[in-house]
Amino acid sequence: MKNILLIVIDGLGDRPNAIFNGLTALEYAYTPNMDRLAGMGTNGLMYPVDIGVVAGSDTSHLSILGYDPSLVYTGRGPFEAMGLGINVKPGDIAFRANFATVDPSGTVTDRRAGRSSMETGKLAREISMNIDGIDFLVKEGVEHRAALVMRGKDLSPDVSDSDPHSAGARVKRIEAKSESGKFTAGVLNKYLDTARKILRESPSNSKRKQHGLPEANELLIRGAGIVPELQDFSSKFGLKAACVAGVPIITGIASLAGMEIHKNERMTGTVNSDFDAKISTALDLLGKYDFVLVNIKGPDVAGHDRNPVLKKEVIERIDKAFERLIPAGSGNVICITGDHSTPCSVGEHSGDPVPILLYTEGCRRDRVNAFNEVASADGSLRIKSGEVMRYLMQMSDRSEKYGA
């Protein structure tokens, strides 16, 4: 039996871009190592979650790892909170959050507050409080990211977002989606009003201004959910598993699935993350674990920023780190794919499929010699993300025979 290395490049897929003469950032990038692996392996396209679905990073990662999002997904908030180290308890309601910048009218001018984490730890502590018997716990994350957890009686996830999801729009009031959500919506609006006043008057925001950064004077929340129950990954597949990632949403999912988390400060960035450190750590772990998941966030950030040049540069840096994967394929199964497409021309996720390659010594080869959206379409695979683990299990000689 062989061990499995699954590398998920966040937001990898793209669409043609005029700046690259009609090529995608992945097509235009210089990627000799991914191309070489493609030439030695099995290639194709993968549909995240299902054909035409615009998947989130959470639902797609769940699906790739063999969990049906339609059965286990309750919202992104719980995963984000767990990934940031909040000890979420049964009955807690968790939200994904951004520190953002708004003008005096409540209009969002920057949903990500300059993508800077400066002083956000202090701000998070300042707006953690108790209102009407409900504890509000805020934890800062990478760059502008954060999580909010509500703890108390009679809480419900049936509430709307405050995040308008675009700059130039006003922050939304929380609304109940059902009768059970009315109390939660009311106390949540009271909390956000209080937090807004604290953030506006905080010395931490004065310090940000002194350093030329936009104020983090609003907490935008979205993705309310209750912590779901996931079958332990080890018992599900018989694999001792580890995760190498710096993004809380991914480490949260992996933690909930019972994987051991491995990361350091060099891995917690996005476009500036140490990709070589991630791959080096993952390869070291392959000697101790049957399965290692690696998440690489950078291309998704560039896609959301509509920056194809940056996306190309990040992909090239990732490919350079992949040089050491080639010899690792002799005794292991290596899979490289994306969790979804984030076209620079759109600035958001799309339902386009993503390239996937699988390589191990002695595997079937097709006629693909490059790893990108167009070349991979000529490969032998057309699969959905929920089928990835099944394919990896048989490729690593771990599947049981079906039938006599």
Given for the second form:
2 protein chains.
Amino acid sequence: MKNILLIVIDGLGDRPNAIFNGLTALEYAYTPNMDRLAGMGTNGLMYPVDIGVVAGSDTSHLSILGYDPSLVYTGRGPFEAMGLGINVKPGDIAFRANFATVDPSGTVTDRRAGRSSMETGKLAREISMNIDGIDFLVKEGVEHRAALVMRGKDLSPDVSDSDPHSAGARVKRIEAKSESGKFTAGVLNKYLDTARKILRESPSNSKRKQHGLPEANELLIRGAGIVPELQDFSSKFGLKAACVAGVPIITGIASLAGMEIHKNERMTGTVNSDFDAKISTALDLLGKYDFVLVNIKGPDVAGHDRNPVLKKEVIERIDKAFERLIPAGSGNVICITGDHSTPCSVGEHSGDPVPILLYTEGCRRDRVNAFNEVASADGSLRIKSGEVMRYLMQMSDRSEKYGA
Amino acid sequence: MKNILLIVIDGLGDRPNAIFNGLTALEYAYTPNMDRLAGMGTNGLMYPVDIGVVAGSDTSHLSILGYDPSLVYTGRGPFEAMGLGINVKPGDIAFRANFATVDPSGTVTDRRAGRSSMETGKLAREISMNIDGIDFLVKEGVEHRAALVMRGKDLSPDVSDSDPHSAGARVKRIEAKSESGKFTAGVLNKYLDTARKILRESPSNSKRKQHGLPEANELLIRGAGIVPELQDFSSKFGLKAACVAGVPIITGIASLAGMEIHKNERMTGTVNSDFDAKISTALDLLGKYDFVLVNIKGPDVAGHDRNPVLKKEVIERIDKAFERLIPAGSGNVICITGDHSTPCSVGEHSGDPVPILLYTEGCRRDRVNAFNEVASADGSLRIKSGEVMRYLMQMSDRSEKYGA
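Switch from the form predicted on its own, shown above, to the form predicted in complex with a further copy of the same chain and output its structure.
To see the whole picture, the full complex is given below, headed by that same chain.
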């Protein structure tokens, strides 16, 4: 039995770019290591979640890891909360949240409180509390972002947002969307009233004012979701698993699946992340774990920025880090794919498939000698993300025979 | 967001033909416009309904339009009745019907009444009536063909045919296949007895006799089906939709889906249909509608006639009409595919996949430079008909992201 290294390059897929004479960033980039692995392995296209679906990173990673998002995806809140370091538990209700600026009449003047994270960590701790037996946990994120988690009995995600979703509107009261949401809505309104008073009186907001920043005097919440129970990855597949990733949403999913998270401050989840550190960390972990998931975020960021030249450069730096994968592929199974396409011409995710390559010594080969959206289509696989784990299991000689 | 033009060439797929040295009609035909679109777009093979299914035009079109035929296909009767212009409603029971010739003993002498439609329109109106609170609506079709629709309370499709399916046999009494079909069978027998008397005494049948035609003195019915409720296409996909088609079964499906039907007398649904009129009508409609479905029937007719030379010629004339699609593809999404294969060597539908091409400016390209059963297999897509709408939605930038 071999161990498995699964490398998911976020937003990898693209569409033709005029600046590359109609090639994609991945086609145009100089990627000798990916191409060499492609030439030695099994290639094809992967449809994230399903063919034509415009998948998010969260739903696609869940699906790649063998969890059907139609059963376990309960909104972005729970996954972001995990990613911000809140140790969420199944049954918790989680919201995405913004620190915002509100005038005395209750009208939102800046939904993002100047996009500044100054003192938001302290503010988050100040408004983490227990009300009527319910724990309210707030954790700050990048810039104005945060997450709110409610923990306790009789909670339901069937409640509306307080976030009016536009400046100039008033903060909304939480309302129950059904009978089962009534208790949650009630205690949530009580909590938000309390939090509002604390935020307005906090010395942290005085400090923000001294620095010329808008006060973070309101926590706007949206997208209630219940934290799902994911079957432990190690019991699901019999694989002791680790995750190397810089972005909260991926480490959150991996945590919920029971994987151990390995990250350091050089793994930033940006185009400047230390790709070499990720790959060398992952290869070190492959000795201690049966399965290592690596997420590399950079190309997605370049796609969202509509910057094909940056995407190409990031891909070339990633490929450089892949140099050491080739010897590692002899004793392990290596899979490289994307979680979705983020075409530079679109600036958002699209439903185009992504290339996938799988390599281990002695594996089935096809005629593909390059790793990209066009060349990989000559390969043998057309695979949905939810089928990837099954394929990896058989390539690593870990599958049980179905039948005799 | 772009608009979508979906062109379904009926019976497009084929198998090798000896007369073309083992090529299919589509491979052998000179199709510079389809080939050019293929070279600019995303290609592949589509499995009608599902891989290996020998799909009908009705089940395949339902599936392509996003309706699962296993849920909504209730037999051909409802769809043919719609296509003949009966404004069927969900819950109606519909039958396919033949005007037939029966001798005084009740034995069928000609199941198709000389294949003549003479006076069948008048006869159909004469035997449209209300019995015991149930409306019976009859509409004539091509040659001897017709449809019967029952409308009223407590009706069930669980009844047998009156059509014995062969000449020399006696007309059958309708029987209930279950308890729930008893009322329907009873009122239907009463109706058929009444209709029989009217048909025998009708001056229209005297006229037929004067013209040397067999009397159309019996309405043989078969294939009871209940008209299904289809979710409105515009609410299902958020697309205001039109259909350009000449054949009743397709316009029937489109009507049931709430599409507006555009046809004129030059769109005949035959090999001599005015393909240019169809495409120019469709392109005009693309300005006013978000989605236009075009059905082109000719190649299916040639396939059923086992005539590969005719099929090739029809395909070449269709391709000529596609000349104007290329400029239209810049601002819209264009999809060309078939609804099933009708191999000339078989003369009937087969379960072989059909080529599919999708093109819009800036879309993902692959290495395919021709549109046919063989070349398209080098493309990136292996898609089931039920997945086509989702793919078109993402190509037209209309999909919502699933996740974050």
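Rigid core (definition): largest C-alpha set, two forms, superposition within 1.5 Å. Numbering follows the first chain given and starts at 1. Here the structure is a predicted model, which is why all the values come from computation and not from measurement.
Treating the chain as two rigid parts that move between these two forms, Asp103 and Ser57 fall in separate parts.
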